[in-house]
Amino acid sequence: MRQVNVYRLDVGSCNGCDIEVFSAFARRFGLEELGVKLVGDPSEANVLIVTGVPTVKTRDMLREVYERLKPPRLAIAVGACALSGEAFEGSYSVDGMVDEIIHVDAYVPGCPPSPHAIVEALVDVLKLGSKAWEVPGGFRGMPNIDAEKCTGCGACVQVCPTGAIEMVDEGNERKVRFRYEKCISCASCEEACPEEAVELGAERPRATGDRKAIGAEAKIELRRCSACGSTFAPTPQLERTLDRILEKKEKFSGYRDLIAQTMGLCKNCRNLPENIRKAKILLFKLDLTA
């Protein structure tokens, strides 16, 4: 059986990932069975397990510590931090990410990853076999979105910490995503959503070879302003803000047609005088009506 050493270095975190990875060399987990030993030194080991960002005093250290490694030199960044940053990106203190300092030949996303992900990415990378475990009830992976049911409204954006979550207009769509490598699983997102629409995942978070490409998506259609022609709102947003006035109003629903018009109006275009005049008259119609 061939002897693997793993080397782990921690340039800057809370420690949380490496309470991980050293969980994931408890016996019940059978990496030494498979070979696979930590060690003390750089020098003796194959491969390099490496938590937290990157900062001005470790940046060098992490460069040194790579280069003493045995080849094949096999490189782990591990949890969020290391990934991205999370929510110590744009700091003072740091200096680029994992990967632009020394090659990593896999990322474990997460905060903190499983030790059960950690021992499945040595496994992977050193290609051992197959190892899986089943996941805990109530185990809070990667949110899901539902694109079906998301409406582009950007609460999940507003209340997530870490920045994980982005809202691009591109053309007639908005893409709502789910950077999976800053993502701490805390589960914000699935609480803000009034659609119900994100829910974090029951899965682990695999290992992955680009840290950039794991995440979800998803891609909402805006509506063009009815006078215009400008994207201005998600057709979704607006058809469900539609359907809760006359959830609430229901006396409302004669004039469905007519708010719907209003709504469909850009900023702009709302603010001219002959759509200020419209409104108010409609306003005064619904006025009476209630």
Contents of the next structure:
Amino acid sequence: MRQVNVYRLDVGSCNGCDIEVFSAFARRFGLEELGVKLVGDPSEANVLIVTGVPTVKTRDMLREVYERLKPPRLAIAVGACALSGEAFEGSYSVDGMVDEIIHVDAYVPGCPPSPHAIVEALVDVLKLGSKAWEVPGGFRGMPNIDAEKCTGCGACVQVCPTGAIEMVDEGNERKVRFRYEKCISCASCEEACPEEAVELGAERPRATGDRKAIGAEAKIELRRCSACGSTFAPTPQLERTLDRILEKKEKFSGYRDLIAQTMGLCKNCRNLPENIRKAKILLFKLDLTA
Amino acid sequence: MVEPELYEVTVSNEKIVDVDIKQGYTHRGIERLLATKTYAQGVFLCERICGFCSHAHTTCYCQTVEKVFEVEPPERAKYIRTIMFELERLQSHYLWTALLFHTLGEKEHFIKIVDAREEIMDLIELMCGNRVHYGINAIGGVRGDLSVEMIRRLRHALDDLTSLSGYIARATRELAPKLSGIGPLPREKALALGVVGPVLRASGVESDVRKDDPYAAYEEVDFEVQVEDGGDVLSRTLVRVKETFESIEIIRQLLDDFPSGNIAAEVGEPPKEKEEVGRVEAPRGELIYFVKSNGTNIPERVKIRTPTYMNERSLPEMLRGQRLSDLPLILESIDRCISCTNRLTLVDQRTGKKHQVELSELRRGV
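Switching conditions: you have the form predicted on its own, so give me the form predicted in complex with the partner chain.
Every chain and every other molecule in the complex is listed next, the one we just looked at coming first.
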């Protein structure tokens, strides 16, 4: 059995990942039996575990430590900060991503990843077989999105504390993308979603070789303006809004088509004098029924 | 914040003459970031200041923001917060004792504690869905309830933890001669330097925010503030070991009269211009938050003072005149929340020559 020495380097973490890397070497995870050991000197190590986001002061240190490793050098980035800078991306004291400074062989997502995931990644990268553990109930994994239920309203984008959710409009489609590399599994999106389309997975996230590839995505159709033909809002969101209006004000049901027509206009067309006039007449009629 | 650091130690004949601490390696600009996120998003950011005291940070932030918003969380939420707070103190103190034994070269004790600590971590994972960042605090209350089954498991685990604490107490007694008299910090110096938490209590000062300015459910429980007079590494160890017994007792009492009801209160509109200060007793000592509002859903300013920042200043005082080989032990004794201070620069006083070494080399007696 060959000896694997691991050196852990914190380049700007909260210690959360460091605690978990440390815990991964508890006896229950059996790393020692596989010949994997944590060492205190990078020149004795052949595997580097990096935690945290590189700061102005640690950037050069990371490169130096990587160069001191014994070949073949293997580097594993552990935790959302080391993958993508998490919530700290864009801070004045953060300077680049780990994989812009050194070559990274595997990424372990999570905030922090549990020791189970770290052990799985180590065993996998070192080709020492495989390990798996049961996941306790209530475990907060990565969010899944139900494209059938999602209306593309963007409530999740607003509440996400780390900016892990992206919303891009392209042609006829709105893409809602959950980037697992930045996700901290806080469940804010799950709580905020009015359609219950987001649900956290119960699985431990697994290590990956491409941090950008991991995620979940929903594509939502965009409505074209009935007057000018430009896209302006997701179709399911408009439909849900209309349904909600009619649910709350049953008396309006006779005006369904008229309301739908008004809602089918984009922001610019809605503000044309003739359309404002039409909308005002509609509002007046609705006022009368209520 | 707490961070990897570089210590520049001036040495003469294996004795430490002076220490210069270089900080800022993990400075991530969190206070600035907090003024760009909503109050609710800020909770998760505060949590990520520190992996050891994540719950202390969110509790302090939430309580201070609640003062700004004038919201009172329900009783049950306060109890859950307090239970998690003490579980966090337990896991933090246990890991600290494990690291202390590691520094002393007591591998058997180290392995035993690290393995036994996993039981709390499993329990926390079951209760919160994550082992380190609990994500259970929210402004106005908590986000998760404790089921009857969880309370049963928690009670069961507390019995095991009592025996773990007993084991650590016995091991500490055995090793007392190695710890006694090292890294002294007399009472007057401790007060003058403004140290906090277990370091202050080990220098004979009875000070604990949980007692002095009770928050959450601490007013409802009966516990003693642990104080030792030695002011050395042994006293700091004893204070923490005794505190683990107190924490277990606090959780038992809270579970005994666990109130029913809601776990979160409704939060209103952010007030125009209001500022508040809040404090809690984190595992490492007094943690202070300042929050100022400006009428929007984003705070105008958040200022944080962490305990290690205060305790770190006492290091030059503790280290001067001590043997170089005791350095790792003394650094460990203030429970710095630092993960990679694994190197330091040695300065030879006569030649002025500097060279960097790893802490582990010192342990081996280089």
